[in-house]
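A single chain, nothing else alongside it, follows as structure tokens in the form predicted alone.
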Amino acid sequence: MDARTYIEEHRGEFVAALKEWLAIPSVSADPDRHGDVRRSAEWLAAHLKGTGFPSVEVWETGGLPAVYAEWPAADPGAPTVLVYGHHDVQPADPAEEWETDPFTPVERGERLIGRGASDDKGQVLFHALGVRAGLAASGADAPPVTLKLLVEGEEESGSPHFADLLRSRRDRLGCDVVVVSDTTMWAADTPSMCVGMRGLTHCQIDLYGPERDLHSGTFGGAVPNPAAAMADLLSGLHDADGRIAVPGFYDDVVEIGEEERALIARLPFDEEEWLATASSGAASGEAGYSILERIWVRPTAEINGMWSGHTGAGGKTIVPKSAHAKLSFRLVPNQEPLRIQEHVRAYVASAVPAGIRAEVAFGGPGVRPCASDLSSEAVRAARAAMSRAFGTEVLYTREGGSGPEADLADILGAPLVFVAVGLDDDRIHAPNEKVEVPLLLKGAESAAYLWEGLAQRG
């Protein structure tokens, strides 16, 4: 039997086993439900066990659990590969603009509609598929790489435990390869492969001038104004062209080579349907790149709002005591943000003027940006399992957003691939979640493909 065949034989199996898992509330935001996240840990452990991985273990983070599961080769020199997801998901708020109960999984046509569908349980559970196929294609007892699983539960939490966890596990969790099954592609009728994803940090800046707010006819032009040096100094966070200009900003920054940068212009986007899902008018951005290499491969610099002074009703003319801003920076491969946030003092510290005191705080250390090596054997192996599974060539992408794929690769010191099969349009983090149940067919039997080609190539 081959592993389409069985696949397609044991889908109703699946999707009964993925209903049930979706039916636990593991919402690792909401203290109420942590109970619930606990025993997602436990339904996963026990299903791995039950698909045969001989090792299963539910780890204690300091926080909430992970699953660790292992499953050695039957060839002791054979790769090591490492598959990483959560089973933890977001909040189903609003709740009423959920059509069905979404901790009640629901199966309309293709689609299975509740709360983690595609981000991230469904994409966990077809690497248990997949392992199966790969076994009854080949009638061995174990897969041809050691395979092993970390499936965390504070993804949509910041994963505040998860680099100490890599740190204190490090001896059991060394691979050749970490497989990152929690992105999506670009279209179902467009496989792609997600091969990089960008980093953050954000700050709050605050400028501080008189001591109270002043009479604006007595004091006004003759003192400093902390909203008139906020507005300075956001407009000169870009150049003309867009650029960034914070001094040193791009020092670090790797440009995408031309075979990346040939396949994203393959994709087929159309930047009308783009605008209309941004509900804007029209693209900005950097002057020299496209939306998707605005989005993707280029960092950013986002005020994420700003207030000061009098914001009520009618007018109140004052010189105002103080402005405040909120920014964010989308950041690319080698930047680092420990790096970037200390450009990012020295750039408000000198675009104020005399007379005004500013303050820049930074939410924590930020969040690394990665990025897989396109020449390496891993990313190779997982395009052509990727388009022998949709039988059709795979393109790449990028992610805009962050996770903690950087801690993976930097940790255990080994290379990332992603497969996964998520649509854009899954709605994840929104209500209606859901995943379209093919597709999740398709990431297992690529990831049989996958186990076999990684061991072919060593």
Second form
2 protein chains.
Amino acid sequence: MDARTYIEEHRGEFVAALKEWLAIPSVSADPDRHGDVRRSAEWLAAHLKGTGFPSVEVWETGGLPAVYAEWPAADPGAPTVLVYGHHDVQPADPAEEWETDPFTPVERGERLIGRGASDDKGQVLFHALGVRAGLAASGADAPPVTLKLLVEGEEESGSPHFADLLRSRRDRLGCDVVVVSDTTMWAADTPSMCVGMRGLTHCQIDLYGPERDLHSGTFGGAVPNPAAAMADLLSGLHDADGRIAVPGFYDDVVEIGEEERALIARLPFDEEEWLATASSGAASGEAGYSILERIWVRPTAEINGMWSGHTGAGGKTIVPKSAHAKLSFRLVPNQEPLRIQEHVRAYVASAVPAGIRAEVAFGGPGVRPCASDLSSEAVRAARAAMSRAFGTEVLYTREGGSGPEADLADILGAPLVFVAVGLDDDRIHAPNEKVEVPLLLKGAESAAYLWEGLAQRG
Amino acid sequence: MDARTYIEEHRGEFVAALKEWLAIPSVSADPDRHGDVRRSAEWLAAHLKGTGFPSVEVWETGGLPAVYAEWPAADPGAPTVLVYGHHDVQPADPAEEWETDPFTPVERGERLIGRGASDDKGQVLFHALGVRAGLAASGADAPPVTLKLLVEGEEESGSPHFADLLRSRRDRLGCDVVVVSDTTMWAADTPSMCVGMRGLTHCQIDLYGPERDLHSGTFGGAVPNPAAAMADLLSGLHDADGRIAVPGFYDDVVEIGEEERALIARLPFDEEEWLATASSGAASGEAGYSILERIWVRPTAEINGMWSGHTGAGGKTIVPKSAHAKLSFRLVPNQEPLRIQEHVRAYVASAVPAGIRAEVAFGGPGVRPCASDLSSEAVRAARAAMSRAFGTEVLYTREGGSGPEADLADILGAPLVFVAVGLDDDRIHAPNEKVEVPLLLKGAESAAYLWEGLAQRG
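Would you mind giving the form predicted in complex with another copy of the chain, to go alongside the form predicted alone above?
What follows is the whole complex; the chain from before opens it.
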């Protein structure tokens, strides 16, 4: 039986398993859900055992557990591949905007709806189906490459313990290629491979003014208002050209080359369609760059949330005692998150007026940006495998999002390739996340072909 | 028995009644509390009947009820006085910052702690004690002036129906003087009379961007972020000199005269002490004006609250779909709230970038600023009554806060005087509101003397 037929015949079983996993609310950012993240790891470990991986382990970290599975190739000379994904998910709030319960997955036509369906449980799980499909096609009882899966539990929290885990387990994780399945394709009918991702660092800024909320009549106009100080600080993050005004922010940015710029311009990009996918009334951003360049190869400073004072019903005429904001910064090669953190701290300190005290807390060391080497054997094999699965040419893209991929490549000393089938309209990190089941099946098929291709090239 | 002795002897009874009233959470801004506002009106009506007012009525409005009580003088030629106060209170949030339950009043030494203790139930209730003390002193069975009390239930919501009430009840409310008991004195040992109040208009601004929260990696840097647009809009409210940058905002402002400026400069103002009362690390505000001038005779634009995107635990890397802010503007003679609302709407419309939709909702028509005529008979009588009660000279101040006093004066065609005993450190509109019971008793005494004084002058 060929891989494609095997996959089609096991679709029902695959979807049933994924639904079971999606029902576990493994929100790593929420301390109340940490037990669920652990349950999610255990579910995956059991599933991978059932798939046939001879060795499956739950690995403890300084935080939430990762799952590791290994299936040696019959041929000891075969290359070794490490597949990376994550089993934790984003928070589901605002809960009231979900049309279905975020943790009660629902099938609607070809779609499966639920938090984590696309990011990243669906994309992890297609590897279990892919390896079985490959075995069904070859008739062998082991994959053509030594297959290692490493599925972490803190990706949506910035992977604070992932680098340590990689370092401490480096011997077990040794590999020739790292395959990452946590990104998106250009479109359902235009398969593509990601060749780079932005880095990330995020923080909370707290500004404190008077020790208590003050009556805005009795004191207003004569004391500094922390909400106003926050507005000034946040407004000052960008200049009139949409460039980030934090001193030093661009110091290490590698400007996009003319070749890559031309490559990006070749993609069939339709601004109106993109705006519809973004559900935004207009595009905006840094002057001098196209929309795709702004998302893929330029850094950002984004306000993710803010709050201060009275946010309930009616009016409350106060000078609030504090103001808070959550910011994230997307980074591009060769920005280092820790250097960016220093620049942001210095900016905040310089932006705060007398009478206001500032605290800046970063959510861990951050995530470094990364990029694939387009001339590598691994990138060529992955492109060929996806082309075979989808039956069409596979283009290159980048990803505006972030993952611990730079650490994977650096610490394990192996090249990165991205094989993933999410879509930009999957509503990842938003209410009503979904995944297209047929694309997950194409992902499984691509994986089966890729192991075969790497074994031949290896 | 003289008025002072009567008041001292009835202190326990007075405090017990006030505690009963404070236990009713009459928060007019919270629709869930509207039943309590009604209960509060009924409580007051019953109390005033018990005090001896021959005529007590609960007056319905387009919103929450007011209480009206009337006690005619024996002499039909005696002047008529209308006392104004309010029985609704500010919301109690943030609830976790109260050291005691906001609606379970607690005595600590000379203080009574609870929402509304100072603003304004304590100051309304001293009038019931004051009129009885006057009767005890005179031996008469009616006050020396015809006494009318009008206690509204929507002051903390901007008195949206108060002007209509005054107009529709103008015949009943006819008076020679309006006495307002809803302000503060300079200090417990420096009694003073307020001679003006700022006006107020407040609004909520809602900015809407993408139709849903977006992944800040997938879309960040290329779509307008409503939180960033809000920060720009709020930051642009003031220029570098602390002046309000909304075009047209100062058009109708009457600059302070040199005489009043000198009067304000005579007050024993200690900036360090004031900062301690404000619990603020620094003063700030409009260049070219003293702290007291900024609070009393200059208008403000204040952020009372704001919120957008993720405000829970941990990070959430989104471009939020909306951002919200609550603003209040304190106004000075002769700014008209409705004109200011037009200026603010125009400013918001001009400040919003492409792809962001703005809505501005004002909380009613606003409150006009007002001022007393310092040369009037009523101001002189009130000053003399307070001097007698406190045994010391009474100075003039203004109040930075707002009430429906301009409407009272304009619609009823009577001069305003302010007789009130709150303090700036009473934490009104903030957690742990309190009142100094001895000052409430001085308020009652002042009222008793004032009715006598007005009858003699009248």
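Numbering follows the first chain given and starts at 1. These numbers come from a predicted model, not from an experiment. By rigid core we mean the largest C-alpha set that fits within 1.5 Å across both forms.
Core-aligned CA deviation for Ala346 between the two forms: 2 Å or greater.
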